[in-house]
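Below sits a lone chain in structure tokens, taken as the form predicted alone.
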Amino acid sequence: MVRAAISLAEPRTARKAGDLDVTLLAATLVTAAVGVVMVYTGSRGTAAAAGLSPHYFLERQALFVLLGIGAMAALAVVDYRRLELFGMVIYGCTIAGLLGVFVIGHHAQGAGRWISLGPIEIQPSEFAIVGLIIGLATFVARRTDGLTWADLFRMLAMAAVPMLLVMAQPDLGTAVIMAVVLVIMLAVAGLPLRTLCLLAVVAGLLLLAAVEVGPKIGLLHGYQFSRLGSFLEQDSKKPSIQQSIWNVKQSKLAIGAGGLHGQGLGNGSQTNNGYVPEQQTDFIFSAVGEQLGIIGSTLLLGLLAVISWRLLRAAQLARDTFGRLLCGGAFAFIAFSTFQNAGMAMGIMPVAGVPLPFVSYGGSAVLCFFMVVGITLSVRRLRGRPAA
């Protein structure tokens, strides 16, 4: 689909062999296909318990993936440099979307992260990550003489605004992803290592301060503080800790039950009986581990690693600063989301509402992951060199 659209959009003289990163495209499509299957097998029991059709989540996820492929194809065809013309407008629109959550947002499970448009629910925080990537890339690309300290503080402010708005929803996981995206993009922009280390130290101190005083001033909510604390006490027998570690405990049991080869697609007591809450979204990796085992889980993580590698490679080969920063931001977005989601399912990272790229159920997240891949395909295509 993408190659055909590119062929129609470009004059024959402008096309070159190998201008489409087939490896990135194939890995993305295969991962999304695996995601559709896992959402179905991981959600049948949940759907039935809620009185829904067993195919409810399957049909919606398949639609999300098709929409995502369409968005990816469109962005792959468009010259990515046109995004720079509207970069700050896109950033401003994402801020407006985050503010809109507090006015017309829909609350669910103690969080207000969604805006309902009829039967469609949009999660602006996911699009805010894409908007932040484009906004920061635009800002840096327009500084042709290099970044000054004043520019650095402006970039920190640009990232702080959406991060604080997202944390207030509350959505700590997305705010952390934004912070990682910022650091990686600063590194790609050529910020000196000593400055990055200084920022890392300051960020660490701010994190400690947030954990210490966050619950008192409303920056962190009680359940978020409990999650951070219980992460360090996963083997505790305290009743106050047991509730906080329930999801992780059941997730680790599911992954352990899968063994080497797994219980088989659609099988597994943890998966079918709904012992792991939010299994089709935040804890989809537990369903992968129980049904497909270590081998299947490793293959899936391998696919996501290939996607991350191709995004990083596109950043290395980009023809300009703007393209390099776009790909660097896309790499940080997908690579860290993968690490965080799989890590919390295995108990090696704190629990945060971060989806597994292309696999977890959810329209906004799926669409945004496809969008950053589409932008990267455009950057890679206009580089005019075969995939390395």
Given for the second form:
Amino acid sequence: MVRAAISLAEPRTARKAGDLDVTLLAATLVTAAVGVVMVYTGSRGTAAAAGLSPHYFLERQALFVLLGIGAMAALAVVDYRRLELFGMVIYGCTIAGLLGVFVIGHHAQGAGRWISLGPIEIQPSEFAIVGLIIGLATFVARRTDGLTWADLFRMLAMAAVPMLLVMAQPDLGTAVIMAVVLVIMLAVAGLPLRTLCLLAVVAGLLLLAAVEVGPKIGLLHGYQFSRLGSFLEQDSKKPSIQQSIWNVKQSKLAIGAGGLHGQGLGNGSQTNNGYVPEQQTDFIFSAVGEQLGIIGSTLLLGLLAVISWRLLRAAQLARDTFGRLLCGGAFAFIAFSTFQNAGMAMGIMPVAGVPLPFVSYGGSAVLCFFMVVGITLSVRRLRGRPAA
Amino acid sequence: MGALVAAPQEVPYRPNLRIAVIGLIFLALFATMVLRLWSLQVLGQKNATAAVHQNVVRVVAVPAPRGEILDRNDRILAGNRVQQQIVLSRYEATVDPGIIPKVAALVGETPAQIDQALSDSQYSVYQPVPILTGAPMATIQYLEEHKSEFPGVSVQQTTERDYPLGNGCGCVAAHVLGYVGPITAKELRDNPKAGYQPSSQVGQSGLEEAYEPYLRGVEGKDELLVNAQNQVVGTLRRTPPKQGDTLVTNIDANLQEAVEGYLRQVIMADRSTRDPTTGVYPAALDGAAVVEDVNTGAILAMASYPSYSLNDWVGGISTAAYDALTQGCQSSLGGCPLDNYAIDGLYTPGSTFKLATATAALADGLVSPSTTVDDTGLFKVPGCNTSLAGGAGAGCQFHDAEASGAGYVNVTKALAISDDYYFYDMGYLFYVDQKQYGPTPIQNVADEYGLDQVTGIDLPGEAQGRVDSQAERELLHKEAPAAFPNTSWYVGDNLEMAFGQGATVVTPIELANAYATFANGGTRYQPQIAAALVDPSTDKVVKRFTPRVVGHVSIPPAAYSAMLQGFEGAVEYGTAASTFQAFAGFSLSQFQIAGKTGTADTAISSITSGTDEPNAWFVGFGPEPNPQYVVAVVVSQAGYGAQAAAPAVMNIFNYLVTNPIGPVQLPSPKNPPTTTPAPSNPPAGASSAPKG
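Moving from the form predicted alone to the form predicted in complex with its partner chain:
Below is the whole assembly, all chains and molecules, this chain first.
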């Protein structure tokens, strides 16, 4: 009775074990399609101003989505339990990728986040999140006798390494996503509530220390705190945070101007005239808000909520620890990215740029989001079946 | 260290509950976002929409062509000329700085000059910057043919002031018209509601200043769409400017040119004529001439010397040109080209003031027209105490300057030959009979003639004359105790005042208007240059300036005819007879002139060295018995009025006899207003940016 009540609702059609989660697949594909359109309308003005074809971002994003669908399909077909075999290797590779940024990194917007491989630019921090999810899930799955404090510290260390590396890029947003992924996965893994609370307190103290010490040892840059601060004082006149205040202000204006049903696709003047910075990536939600209004943006948030719900439901239904943790991590990744991205555009979250799942422009992010959905589809498909 | 999490098979930790709680937490987060969307998009939509509109729309003022200023015969005194202007987009110049040297070569300037123009804050940042105004047609054509080589460069049309008269010298009626220049910070501050921009051009003097509210027109508005980089990406709305009203004046352009010429001519003659008594050449620093319609107060011509060219101001006056006009002249000493001496020059009136003294003496019954005074050449103040009066400057004995020892003279002869002795006597009689006539009988009449008050002419910067009196002396003493040590009023002071000396000063327009008042029988009109304001698009009269009576002088008929005979006598046989009879191209019997000379010690010389030549006046009116015009000419420090000023008046009447002034003609439809076509080229920034 209790179990039934707390079990997340399940559509009748997906009851059968081993089914493909059509809802998840459909929601993902629709969201990605919306994303391609939004990337186009949000980028054509800036692309033209930069001397590029207005279709530049559209074409590339469409290609990324196709690649993402391919990756998703491949991972959905493959038995997710095979990942456990290479879990630590995958994790190690993504850490190596993060280190690579510092060796052959490519600076964009003052942050070295990219590795260029010929025409392809890879953002290892996105892959590091996937690597962390697989790594943590593998780690827990192999502790069949339960977790000790030592195990907990190992897991914290596993998360700390990529977090410190992305913060040094500096990429605060991804580090925050990793932290949330870690906490949710620990919770799903069954960490006692009081330990979780203790962790929260320690994390808070660490954050405080990072704020104080971080800039001095070059781990975090001053502007990141300016941005964090600007979220709390959106009417401040402090010159150091004017840029972030302006960005968020323009974003809020764009969303506000959307009103009930928006200015119509391709019509927003904020969007078309480039008033919101980074509008195809970090601030893409403002383009959605201006063009599609509260109806469109709520629908988009609804799609992402459905995806999140299906991921969490997959965690609930998974029969093995590995699968459950993979799905829990995927949920944390997508759900919190959504909240951070859209929340920043609305001015209720600090300015720390992360992509809006399936919608923001960017090959690495699109690929990673599709990959975690692909893994989840595999978990759903194979639940209850013996390992191959 | 004990197990933190038990093995799954030992104690099931109810993952479903946890996951459900996690789900609820995130549901709350999503709900928060929807609430936030509600607050932003539903509650905040109105404000956000307004702010967004402000973001992207920039309103740029489009200056209106100024209203034209016409003379009474529909001739353009100040018009507009359409100029081809080469402009450069700021945005293009930033994106492609290579264009700057190319443009510089095209218009023949240095790249540094172009850079300077680009950073000039006078121009709106949303509009292309003017690089060359009045570009030659060849350059325009070259530009059209090589458009692709000059990105961001385009051709616009603009209007500026044009002065077609005098072969475009910009010198005809310069003081009357006044110049147009960039608005000053103070003017901008003082007129917060007038809608001026920091780049606005406003009338800075003359009619341009006086009728600025009508002449300026209504600025047009371009509502431009700009992106976040401030690039203009399109035009939302365009409100064309409305040209200012046409100002029709009472000025007759031909007469004006003639008057200016005669004034210059007489001043040149004065400067080259040695004073026979002192042996020096007169300074003849400055002068003025006024021609007024005695029956309406309409100003038919007004000239001031030295003058300047209005063209210096077109397109902005250079510092060098401005310095040349203002340096080397102090307004207290005279000779400043920018001063309109006709209205702001204060000159001692000398004998021309006898108009007021004679009117007062006759109207108050102090004397009758037939009363005679025996001019013995030296007026000794009866019972004068030399020790009392001598130290005070005026003294007890007064010489007759022009008509010494003329014998018995009545008022008519006294005016004709400018007999000082007669007027000393009037001053004396009024002084001793203050009980009956009051302390200021002459001053009262002078006030009725308007000699101590501004005339109210429709030009800015009019100076106020002053008629000497004890009260005035006290005022002057308060202002400048060193220059005016004495505040007492002795009989000698009354004598000096009575014949137009002492501390009395008047402007040419005041004096002209006083004689016009006499000429028409005692009605004082406000002098007016404007005749009407006309809407240039419909030719409808917006405002008509009808004659305005501002005062009366009551002159008994017998007194009037006696004085008029005296003024006629001045021209026929008196002080100015030689000038008029020798040179007039007309017969006085056909065109009867009356007038009065004035030869006045300058205010400065009476205080300081006394070596300056006197100010020379002549004011004439006619034709009697139905006078139409009054003509007043003054030349400072030039000599005797009859020789140093009267020839100009005579020439002006010569002109008027052959070219009588007709009624004011309002513009006819054949004279369409100048309009500025909207620039055919889109804003230069639009070429590379997408349309909104």
